[in-house]
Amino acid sequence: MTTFMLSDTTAGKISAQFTHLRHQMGAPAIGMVLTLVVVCEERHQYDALRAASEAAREHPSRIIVVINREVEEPIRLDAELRIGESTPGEVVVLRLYGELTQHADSVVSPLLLPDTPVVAWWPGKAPDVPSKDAIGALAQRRITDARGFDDGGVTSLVTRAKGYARGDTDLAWARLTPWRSLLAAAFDQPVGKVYEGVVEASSGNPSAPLLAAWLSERLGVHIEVLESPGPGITTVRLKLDGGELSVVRTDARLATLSRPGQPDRNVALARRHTSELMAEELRRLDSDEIYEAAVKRFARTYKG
């Protein structure tokens, strides 16, 4: 991999860079299937790129990490440039200083490849609205994710609810797609009237009342949000008329799935890795209707 700084640049600068790189080793752009755009505190950036670039195996990328950082300084931008062959895609690590921490979208514009989708994240704390940023108006698909928020991110969802736009989604929905399949699966075979629910988890965990929300949207029913030792959700238990029908975790890792009349079976259910996450989020950049739907249930109900 081939690792290049430029200090107080320009975006120009930038792309003529990237052009001499993959002229110089052979790698040309026309691989790359969108530009994923990353918005995080420095504090953040490692773990966010290591993510992504993760991610991007699967969708080769041109990935943008835009940094702001001293507003207070002069007006400047440096830029940190990787391509190689570990590297799936392309890399630019931004750091913004001064007033150019207000205008990232004017740095960030130019560098997007041309006729691909866009995809901008918040690792950590994102936009109340993000599809109103001027990093989110750039994007198609917009992913924040509620459990970067110092409150766990509960209370932010009730925002992300209030200010959806077509496009938005967060990693608290993504981390229920092992826990939405396992639960569909276990009503393809008739299970009875469903009556009532309750969704165990551990405090905080924004990804509950997702779950709650969802379930209660498509078994028209109220499912109740409890608190458990985690990690994470651990519980799922619907009322049924002959019985129970119930999804426990306590491992992280396996769950049994118990119904009426029927055996206990183990079911791999195993919390996943963020970059797991994103290469899910990225293989739609489409709107997520059944999202919206449960994020907008969820703010409608939540007590606060």
The other form holds:
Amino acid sequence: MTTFMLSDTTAGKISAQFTHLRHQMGAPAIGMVLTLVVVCEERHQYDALRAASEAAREHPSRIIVVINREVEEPIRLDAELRIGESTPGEVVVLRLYGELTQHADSVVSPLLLPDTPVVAWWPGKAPDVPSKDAIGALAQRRITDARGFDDGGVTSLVTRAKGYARGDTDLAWARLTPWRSLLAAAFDQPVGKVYEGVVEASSGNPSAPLLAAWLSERLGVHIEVLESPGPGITTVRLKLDGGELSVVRTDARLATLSRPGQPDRNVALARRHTSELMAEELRRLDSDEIYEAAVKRFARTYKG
Amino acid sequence: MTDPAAPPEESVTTAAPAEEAVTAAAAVAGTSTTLDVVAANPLRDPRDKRLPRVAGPCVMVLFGVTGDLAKRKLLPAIYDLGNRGLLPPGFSLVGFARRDWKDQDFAQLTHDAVKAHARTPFREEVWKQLLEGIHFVPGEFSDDGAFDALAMALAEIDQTRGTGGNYAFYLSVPPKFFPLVVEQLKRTGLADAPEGSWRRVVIEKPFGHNLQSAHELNEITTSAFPESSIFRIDHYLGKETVQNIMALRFANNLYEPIWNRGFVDHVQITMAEDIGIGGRAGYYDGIGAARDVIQNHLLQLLALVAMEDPTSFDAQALRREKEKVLKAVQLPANLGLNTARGQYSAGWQGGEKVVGYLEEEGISRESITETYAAIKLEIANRRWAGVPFYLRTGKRLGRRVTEVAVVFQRAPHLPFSKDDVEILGQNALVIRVQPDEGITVRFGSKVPGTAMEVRDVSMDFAYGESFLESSPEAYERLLLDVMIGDPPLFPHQREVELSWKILDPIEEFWATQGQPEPYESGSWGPESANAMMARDGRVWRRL
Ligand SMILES: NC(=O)c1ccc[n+]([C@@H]2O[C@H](COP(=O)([O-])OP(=O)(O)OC[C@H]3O[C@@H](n4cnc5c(N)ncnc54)[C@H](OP(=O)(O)O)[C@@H]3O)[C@@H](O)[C@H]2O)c1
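Okay, that is the form predicted alone; can I get the form predicted in complex with the partner chain now?
Starting with the chain above, the whole complex follows.
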């Protein structure tokens, strides 16, 4: 890994330095397929960058990390450039000070790879309307994470629904894919009519109400969200004629699928790393209408 | 036990137009199992692209679990599928072998194979899920009692695991046992799918050793299973880059206009191996390079590169186009001048001293089996008339590499001085299949600092998968497709037979030619292969 620090710099100098470093390394002939802009606080930087670089192994990208520092300080731009042997693609960590924090897009836009998709990701708090955000507006795909709102995760989803634009997604939704996939597989054998259902999860888990909203959107019945000791989502129960279909997972790893008239079966259902969630996000860059329907339904029924 | 949810296999075999619509829609959706399942399943939606294609509940019955293929590829691939969440709940794995084993012994073998060869990390919960469904049935293929026991075991698994009578039988055994195993599956009724469930059989190459034997083999298999339930594995077709050939050709507008005799000079398709025959003397001797590799892998690659665009990517449309182009393949009139065969002799391969083919253990000193084969083919259609396709494969060559190189004609006029373009070759588009998957474009570029000196440069593209040591194995994709019942990546019997029709005359000619020409291990094959190209004024790409 070659690291290069530039302090009090400009986007033009950063670009030139990238070109220089690439030449120095014998111009790694790697086609980068997208630019990922990560907007975060200093405390999230390490984990977010790690996840993004892991995901970039599947989707070689230029990763631009934007960290807004003290607004009171004099205007300054610091940059840390990394071109790795271990990761395809390039990384630049930008630290913005003073009034520049309000104009991050002016630094980011000249650094975007030309003519390839741009994805923005807020691992922590995100703007209310990501698509109207200066950086969000540069991206086709905008990834928020309700979990980044700490206790406010569930309510942040209401904001997401209100500010939704095509291309928005949330990692709270991506975390559900294994659950949804298992439930869909269970429904590949017809289950008949579903009357009502329950999703149980640890308190404040933002994925749980999304799962409930998706299920009630698809099944047309009421799905209750209840609290459990966790970790994460622990149970989905659906009331059917002659019993219930349930998926129960108490150890965050192995789930048991039960349905009327059939033996119980264990299925691996592990929680996934952020890097895996990001890799999933980057696989498809068109808008996710199923997420849209789920998050909007959730917002309509949310009582606060 | 009938399961109304499972894809109705019978109706698929008979109702052709409906099947087309179904598979086409499923191919578009790309994520779901089949259209009727989607329609019936309120949780599935073609727009829901996150949901992976997951197979329905089923049992995989593996014959030949102690074999090399099972341990190195199949068992690890099954685990990897589980790790990716792609195995259905209740999935069960039944091993069959002539060992006095209990379930736990087979579980141990699977565990070891997974630990040694799986590409994804070992996770206890995934192993637990798999372990629950592992069963073993001991017996010889000739032992009726063993197959009766298998049938009973499967019926019991349906009860305890909810697998709904859906079984895939994977014949990872030497082909001479196919008739016996298939006969047993027929006798015990295991080959017949009850209403609402499916039975599929998976067979590995070689699909016979000539047209006649391929035909006989197929008669045996089709006597028990309908064609739509037979899945022939050509693991090349499961590779990402091979599927990428179709994306490259049919998703872009850049290449299609030049993908024809107007611009292409010739095409070279190579599969080079650096290893010798290893311990597989019994399999290899008498078969040889052409039957082992050209008949299946290289002719499939040729078909994908040369075919017209299919109307969709469903099995029928794709196979139709591949068949059309295989039918149009023509052999050169003079086989002596336009084919080459060789046999490796002792030498140095990558810094190691290695023995020649005739000194290998288990090989007769007089064997005339070729370990290198090169052939020139033409395709008699409007797109390709006059463009030669050169296919070559060999063992103990300089390097392990598989690629398809489309070599373009020289520019009709070069407005440079002769000296300046002396070292300029022909443009080429290379699809690198393995080991370094990707695409290379070769074109001329000005040498900086000179007046107008032009030379060849290469531009490489590798998508991310190739950075992961763990890019999904071809076998994962193919096993999943078998369980889902998605056939586009499996060659149809008609393709198998067409390929033999191309190869048989060459094999017959070679049989009259005595000993193949020796070539030194670690080299790039016999002199006659170079001479064959030189006669056409061309050279093999240096790999
Ligand atoms: N290996 C590869 O890379 C590869 C590549 C392409 C295609 N294939 C094809 O895949 C299939 C399996 O290949 P392989 O390399 O795994 O073969 P292998 O190592 O020779 O294994 C053959 C299996 O068949 C079993 N078997 C042989 N004779 C038997 C009998 N009389 N009764 C019961 N079981 C018997 C063996 O069990 P025992 O241990 O009891 O002998 C073993 O498990 C073959 O059709 C081969 O052509 C293999």
